[in-house]
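Starting off, we have a lone chain in the form predicted on its own, written out as structure tokens.
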Amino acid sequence: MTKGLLKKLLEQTRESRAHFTLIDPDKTTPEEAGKLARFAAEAGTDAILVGGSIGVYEPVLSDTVKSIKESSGLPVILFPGNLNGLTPEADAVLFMSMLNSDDPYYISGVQMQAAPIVLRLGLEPLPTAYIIVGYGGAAGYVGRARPIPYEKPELAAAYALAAAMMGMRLIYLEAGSGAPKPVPPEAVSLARKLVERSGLEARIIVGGGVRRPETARTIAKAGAHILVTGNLVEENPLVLPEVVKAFKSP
């Protein structure tokens, strides 16, 4: 397994940034988890993520992650929507509390009982805040989220802010799987600012509704850390190269 993951994309992210792959295994046999993992490599992301809102089960979850490594040779991340989620074959998972959620079980009470479990099968933690902006998706629906509207960046920024004073390093803003438009560049932005005076080390994750180049310049600007791409890779797999260097271009 890959150690010292979150050590190493800190590093990484100060000078540049990070995109990652998101495959739904409720969306794709592992065989072509592995496919479209391998494409994604060669389009120049440097991680994959794993995971869905439902309908992860196993062994599938354990066969589409080796389908991914043997494929890509990039690490994978699990982006669990709750228990059954996880799985020894991946190197890390996202561990995450959806802080605007309005059911305490995904703020702390899954936490809890995934602590135990995510420590016997040795993954790295990743200590993520998630804040769910705008749209939301599934994620949102099921994990009972307040979205914050388009238009209050503050409110996003507030949260950011917060995880970050709650010593989270990952904070994920996401518009949601199909979102019709992104996280805005404004909440971005002010997320990224706020964080940086606190002095506190964070990253800023930016995921959902990221379909063109030139949205990915745009968040890129706004000064998102990582970019996460998901139904792109599914539903439009050519675009992906551009999107990747788009974000990660100086």
Contents of the next structure:
Amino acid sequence: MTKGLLKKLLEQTRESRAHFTLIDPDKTTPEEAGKLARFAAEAGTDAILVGGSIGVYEPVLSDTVKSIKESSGLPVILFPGNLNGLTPEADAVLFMSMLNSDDPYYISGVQMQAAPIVLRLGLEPLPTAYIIVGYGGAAGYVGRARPIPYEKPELAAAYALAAAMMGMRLIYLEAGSGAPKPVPPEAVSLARKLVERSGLEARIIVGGGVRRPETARTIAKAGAHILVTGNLVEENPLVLPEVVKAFKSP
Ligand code: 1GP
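Just the form predicted on its own so far, so send over the form predicted in complex with ligand 1GP.
Full assembly next; the chain just shown is listed first.
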């Protein structure tokens, strides 16, 4: 079932950084999603995440993924809020465990239900820790997260280290879509430091509330390997190329 996307991603982010654009099928038509993805590809994004916390259903999800693939040529990685977020049209899935949920369903329950489906659909699973920081947004609310306070970066870093020690290869620090403040850079740098000290190979993804190139730059300097932006491509598309550039430039 492995299609090699994880390997490629780990290689690509060993020395440089990557940017993902999140498209929520509940907020766009499949046709619009295709256009947004093409625009994002031209802006330098490396992959499209597709998913959302509510309103994701078939056949809209599959049509959305198909349209994105056709018009952008980019890999599509599912970012599921639940079992309804899976389609064989995608290349891979962030196989996530929300480590700081108070509900075991979001830590290992839904994963047990999803695993045989992911296998059957032929999706490449990308082992991902999902850690909610601060605001949390719909993802934090639906996933019953106990969000890490902004002023406690050491807790986010400890979760990140635990994730690496449990064998997860991607560690997603999430402030929530539309967060008023992104994940604090201190949490990113501390997480990166601890994971590096462990000698384990894992990459840090940061997302939620990034709207400006300066913020993207700060998150890059703090040590994030991958930046996710969602709302930006719709709300302020002209800034997207600058954000991608600011994050990815050495
Ligand atoms: C949400 O991290 C993503 O899951 C992206 O958030 O929409 O605020 O960019 P934004």
